[in-house]
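Presented below, as structure tokens, is a lone chain in the form predicted alone.
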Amino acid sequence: MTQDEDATPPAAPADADGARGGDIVARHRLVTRLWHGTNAFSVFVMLMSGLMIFNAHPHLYWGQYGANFDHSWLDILPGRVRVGPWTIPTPGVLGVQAGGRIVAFPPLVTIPSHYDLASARQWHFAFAWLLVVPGLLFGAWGFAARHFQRDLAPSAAELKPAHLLHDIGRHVRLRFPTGAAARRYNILQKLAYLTVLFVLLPGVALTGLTMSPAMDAAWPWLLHLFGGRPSARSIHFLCAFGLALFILVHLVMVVLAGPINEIRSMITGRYRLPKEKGE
């Protein structure tokens, strides 16, 4: 994609095997499918139930210590949060009266909706499997069939700086790329699924296996590696946001760029190529 695609060409450049714009090609592989649909459903139940276990205690530390009386770098509290020296108000939104307590998130974005510690943490810790076994075999998968190498590793050329700024504006100006194009993925898409693989979801896995003191036994490495139990937490907490950024800006490119189409594309693989202007 390095041509000037705000030039609209007479007609698309046809794919390798002469697919153009309006026609309807194979996108997205089984495998890909399933992990897609296994993970997404995984995700929202450990965000949702992460969230209510953050309610028991809605303060973040760094370091090796982290209670009531030591030193934290974000607290929820009743209508306002702090991140450091900053204070944002939050009323409404965040640290509201719920139950005849004040939460730090609102029984709309959490499991269960009624403060339950214990049952948030059976949640959590049973939709975990859920979320690393397959996770670990897409891993394997993607690997083995060179999908990451393929179709997600980013060349040289996508790299540069005018290239991204490049695909930047054209986002930021919704216009997305159609024909053939629209069949691979783009380098902010390519970033933003590598940021994701590799660096947020083998996060909240592993910061999640160190704020477990029985596996911190087993392999004392994790509590060198993340600083501490409660930098692990801090961390932790860091990654679930920015899966929960993501997955807010991915459903807003989806409607965007045409919901059924994209959709579909997902559950059967089937993807209709977008027209371009002319065809």
The other form holds:
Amino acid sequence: MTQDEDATPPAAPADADGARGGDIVARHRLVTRLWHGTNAFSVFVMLMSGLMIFNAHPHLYWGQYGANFDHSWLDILPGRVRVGPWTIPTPGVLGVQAGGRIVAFPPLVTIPSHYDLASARQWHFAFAWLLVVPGLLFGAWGFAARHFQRDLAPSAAELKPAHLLHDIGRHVRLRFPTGAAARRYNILQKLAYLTVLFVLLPGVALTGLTMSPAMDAAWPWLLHLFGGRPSARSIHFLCAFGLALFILVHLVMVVLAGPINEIRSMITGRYRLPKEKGE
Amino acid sequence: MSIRLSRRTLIGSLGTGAGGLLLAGCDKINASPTVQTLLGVGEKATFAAQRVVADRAALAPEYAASQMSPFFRTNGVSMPSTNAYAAHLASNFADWRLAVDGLVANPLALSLDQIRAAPRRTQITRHDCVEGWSAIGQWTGLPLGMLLKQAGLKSSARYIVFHCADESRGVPYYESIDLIDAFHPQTILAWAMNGQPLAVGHGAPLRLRVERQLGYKQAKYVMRIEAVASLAGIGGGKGGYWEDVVGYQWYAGI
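Please give the other form, namely the form predicted together with the partner chain, since only the form predicted alone has been shown so far.
Okay, now the whole complex, with that chain kicking things off.
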């Protein structure tokens, strides 16, 4: 493998095995595609049932205890959201009237759509298995097959501010890598995927466990790690928010980068390298 | 201009229509018995996994006095509505008796003074509501395991059922736990909270504390403790008031 050269050379550069823009290459391995498949399913159920569970008590706290008379840092109230000292009006979006009660998150984004904490918990804890078990298997495979080390670990050159700024600039102008450069993840992709893999997903899983009173008895270090159950609940919400944000950006990027080619590569593994301009 | 408006209207109505279909579809999926059975597998897996991971004597975290909630909110019924309870309250529970029966060799009827004179355990623990809030308080009471040994639990007993004085929708509250939690060292019948006799709002004269489970398992106003072989004959058969009424999970360790 050649060292990562500048992303926009004048002529189409050949890869080590001679791949150029327009060629079909093997991109995602089977394990990655399978895991992407289970996640595409489980993450949405987790987010949507999680929003219903949140609706049961739409307040977040820091510390060891937190209930109605304690100081919350976030409240979703009728038609407005309070975050610390700021109040943001959200009429018709958050804190809406639905089914004879005010719900923080509206029926369109919750599972079930009507207020039903028992069912939401049932969905959430069943699909948690589908999120965590494949996640652990993928994590073990990623290290063993050196996928993380080879494809996701950023090089020192990529982390230089100049390179980061260059990449951000290209993303802002919606100019994506073409030709052989498109075979590798760019630095923003690497950082996004590493954040999801090693911060947000372990974060939601561990804070989720911390909210379980039985798990706090089994693994008391969970409470020490997050500084209390209400803190864990806040971090759980923030990690889930981060995942939702990632999914949103991820989907936008897929659409911008060519949805058919991108989706095909995640189903069949085969990806057509984008052609260079003027080729 | 008119094209743009009609396009916007079209997109809006498509969105609303799709949303409606999506909602109806999701709720239909949720209502399907097959789906409920599948989700139930997840629930059983969680229960089994937690029992494997948590040693049967693993203690719930206990807190320092400085970490207690400044105000411990009440929840559920805060004043039982029956005349019988009102009479007990008026006489300061002088004639109140805790019945221990079912699959026991020696059924018991204990006065509040007898319970208060028995060995006690004091613990500062966290109360976690299924809705998501947490409060930390101090509880003093009789370890349930000692009471069950005194009553001589029969070998056929599998669950301990708590029958309560408070009624919701005309049904007295009830809850149940398995013997692992019943004999757990922190499972107590609390008669004091934060150093004071248990207040009515928190379940006077006696409430259950089963510290490794959620709030709805912490039965208040306990009147009778029954040892049973199966939960099938109790209420709707799911083992607890909220389990039967709204479908909360019987095992509330998560």
